[in-house]
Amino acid sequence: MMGAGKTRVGKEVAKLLGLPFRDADVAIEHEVGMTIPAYFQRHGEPAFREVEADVIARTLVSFDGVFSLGGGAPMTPSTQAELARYAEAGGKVVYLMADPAEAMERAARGGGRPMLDGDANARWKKLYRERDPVFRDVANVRVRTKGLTPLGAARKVIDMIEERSIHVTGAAIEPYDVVVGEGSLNHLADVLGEGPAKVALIHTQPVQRHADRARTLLRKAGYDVRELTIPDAEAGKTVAVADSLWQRLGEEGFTRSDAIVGLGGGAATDVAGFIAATWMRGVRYVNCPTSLLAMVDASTGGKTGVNMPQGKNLVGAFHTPAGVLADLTCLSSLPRDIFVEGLGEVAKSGFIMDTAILGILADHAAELRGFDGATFLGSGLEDVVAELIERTVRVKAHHVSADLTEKGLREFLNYGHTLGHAIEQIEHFSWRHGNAVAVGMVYAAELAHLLGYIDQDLVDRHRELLASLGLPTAWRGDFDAVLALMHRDKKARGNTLRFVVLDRPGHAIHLDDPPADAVREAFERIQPTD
């Protein structure tokens, strides 16, 4: 919005990091010979915005460097598009959201603005409702600047556009991002935004280092906050649990206007979440996930719940986040075993569609399984881990937006874990999920094989390249178990077994009802050789 400091702001930002800076302002003005109030009495605001449009679209594809845009310019629809292809091939379109008290101060200030002329503060509320919306939607960075310096809010814009968001959106969803990259934890508060006044931040004891962090940065933010602790893994996924935590939020009287925050593994991510889907019918909630399984799992989507006796998941509801703040510093805590079992849902995405992350994988695959928490940030391995888990939060939210309620499409993400999530309800969860999901994917790929869909080859690299990456792809059961389980899985119909299997790499089909025999033999060519 006009008084946000774009100019200020975008010439601190172009100087950290040597860049070339222009303002679309002043170019226009060189373009036409003229100030561009005097442009604007002369010929009006259309005559403006077409040349404007036009400098604008001319820059974007010539300039490498950072360009300062008017206010008014995403408002074109030419300019929306230009901006649009510019963020589809990798760049950043960077919102400066300017507190509108500070930035109504500094236009009324700084004069010159037609578009202020009269009321300016009436004039600037009015253009900033009609704005606001189409900003967040054209900018892929959104960067809040409230009592930041323009060197303050520089440095928090590079931080932000070294950054990969992917926007998660759909049919039945609030929009929402996924943030992944090193200290995108800082964002915790304006993720949040300024409504809730208390937030419950729900954590396992394994990550009080980083729960401390995210008790700071929201107690410096002004948020009320409550720690809730819960058992790590399974163990803290249960109805018992989430009692325990019920009765914990009545007690310190949180409302529908406060809010909650997960913090930990993907149990903790889901068990979060399930609160906030019930707690007073649904309040908001951040999800924080520290592991790379919860990163690229189970903290996006909006699947949340906890596990009963008779199976996984079983009592759950779908309430999407506000937002998921993928910070990379949380892995360098993380032991190598833990590490390691989520590249397994990374590679079912693979799998699934995006056959890029199983090059990538196979590429990596000696660094991935010898994951060393120490050495890991600087290393260079922290971008190959980081484009694994872009690629796979793609894939989850491609599934996602088109099928939030998980009755069709959203099924595939299922690749590997009906008899996966089998396995952790016989070992009794000493299992962790990423190694039940590969061995899944190995049974899976042995089935599709026998029913004819897919080739030995593609069974073999299954194999191959799981076993390369650390995973498991062999285990030991009784398969009258197995199947009892499996009928109870949630894709089942009725007394119908119902698999995700695949046709060919990268691209994933329901079977329904596989003949009795296949079912079995895919079972016995699963279990060790030894």
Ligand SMILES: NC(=O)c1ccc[n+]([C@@H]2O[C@H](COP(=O)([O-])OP(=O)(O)OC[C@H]3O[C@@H](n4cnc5c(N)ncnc54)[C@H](O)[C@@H]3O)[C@@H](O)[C@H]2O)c1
The other form holds:
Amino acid sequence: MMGAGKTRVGKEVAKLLGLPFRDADVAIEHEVGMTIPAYFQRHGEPAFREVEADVIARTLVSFDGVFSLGGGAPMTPSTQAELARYAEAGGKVVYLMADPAEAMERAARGGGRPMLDGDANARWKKLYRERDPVFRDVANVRVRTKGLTPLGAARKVIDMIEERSIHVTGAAIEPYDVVVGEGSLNHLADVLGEGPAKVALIHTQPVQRHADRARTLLRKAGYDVRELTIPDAEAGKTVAVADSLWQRLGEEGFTRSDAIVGLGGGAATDVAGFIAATWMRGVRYVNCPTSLLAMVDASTGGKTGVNMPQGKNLVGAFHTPAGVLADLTCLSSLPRDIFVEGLGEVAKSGFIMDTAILGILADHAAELRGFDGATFLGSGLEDVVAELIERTVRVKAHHVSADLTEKGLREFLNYGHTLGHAIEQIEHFSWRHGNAVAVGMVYAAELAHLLGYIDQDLVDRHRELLASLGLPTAWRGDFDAVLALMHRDKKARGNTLRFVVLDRPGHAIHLDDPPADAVREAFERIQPTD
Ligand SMILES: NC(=O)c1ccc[n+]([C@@H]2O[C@H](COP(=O)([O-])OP(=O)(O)OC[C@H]3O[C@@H](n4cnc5c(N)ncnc54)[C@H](O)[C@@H]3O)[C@@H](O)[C@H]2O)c1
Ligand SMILES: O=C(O)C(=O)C[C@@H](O)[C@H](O)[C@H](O)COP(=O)(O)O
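In place of the form predicted on its own, the structure of the form predicted in complex with the named molecule is requested.
Whole complex next, starting from this chain.
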């Protein structure tokens, strides 16, 4: 927007990055040989937009540096297409989201803006209403700059262009971003926004130091923070814990405009999301995942809930977060076995859709299996993990965007979970989720092979890849107990078992009511050999 500081902040960004800076308005004036107000007056806005679009299109292909666009430029359809191409090729299109009051004041002060002729503030606001949705859409980096100096805003832009951001949208979804990067937690207040006064920070004890950081950021931003520590892992994912959290929110006077922050592994973000979904029938919440599994899967998509003695995640709601901040610095305290467990869900996304994930996992299996949080940050592995997180979240976003409430396509994210959830339950959660899903995927692969959907090579590939990552591929248990639990799986309908299987690498299908002997035989094939 006019007055957002595109030129000043852009110059600072260029200086900090050691790159050249170019301003579209200056380039246009150079091209037409007169000032923009003079060109506007002589030829009118349509002629100006044509020259502008042409200058931008040429600059985007020929210039390596920081390029500041005029505020109206992204409204031109051909420029939107050029920017989309640029972003798709890895370019960063930054929307400087200035505070309206600050930007209006600067724009009015600057003068020489033909688009603000007349009542400058009223014109600015009208343009803002038209442009803001388009700017959000064309940008792949959206930076709020309220209260920041040009240098502060430039630093924030640089932090954010080094992050990876996945935009989740779709029917019935208020769009949000999953931001992956070192320091992404710093956006917490931006994502929560100005609506909430009180914030309940829900977390478990092992991530206390990350919760301390979140609490400090929230308090600095002026929120009234209540810290709610819940029992760790699945022990926190119960109706009793949910009840105690509801009681606290009631005692503390949380209203519908207040908010929840869920920080921790997938169990903590599942329960925090459930509280957000149910408190006053739904309040805003932000997820701050701290385990690999929560970063790649649990924190995105809005599946929230708690377990029941009768089965995993039997009570819950679909409630979409306002944002997800996957801060890679949190992984520095993550124990190796919990990191490795998360690779189970990463591999799942490779098997059901993005087979490039399988290649990355295979190429880096030894480093991933040997993950050490103490040396992770700044190591070569960090970029590999960031790439895996981004790809896996994209697979999740693809399914969730098309089918938030799991009518069909989203069920593919449940690959390996029909048996996996049963194993977790039978083992009283001493088996970690990602490990159980790994065995569940081998089971689903055996079932698909028995029924002729895939060949033996793909079954072997499951075993080899998962084992190379340090994940289990076999489990000994009682078939009748497993069968009873699989009948209570959320994909089951009536007395009919339903599974997700593959018919080729990267492609999942539904398998309804498979023959009972195949269901049993596949189970025999995942029994340990010793
Ligand atoms: N909602 C969804 O779409 C979805 C998707 C996948 C999994 N899940 C759920 O997620 C849960 C599994 O998530 P998980 O694997 O993160 O397990 P978890 O939440 O039990 O966390 C594992 C352990 O790691 C600790 N931990 C997490 N981050 C840490 C860090 N940075 N440093 C030190 N310790 C840390 C936790 O406190 C816990 O002790 C299951 O309940 C599963 O059902 C939900
Ligand atoms: O997001 C989904 O949809 C998934 O199925 C993701 C799964 O990895 C995840 O474990 C989820 O919690 C399972 O949900 P459930 O509905 O099978 O309990």
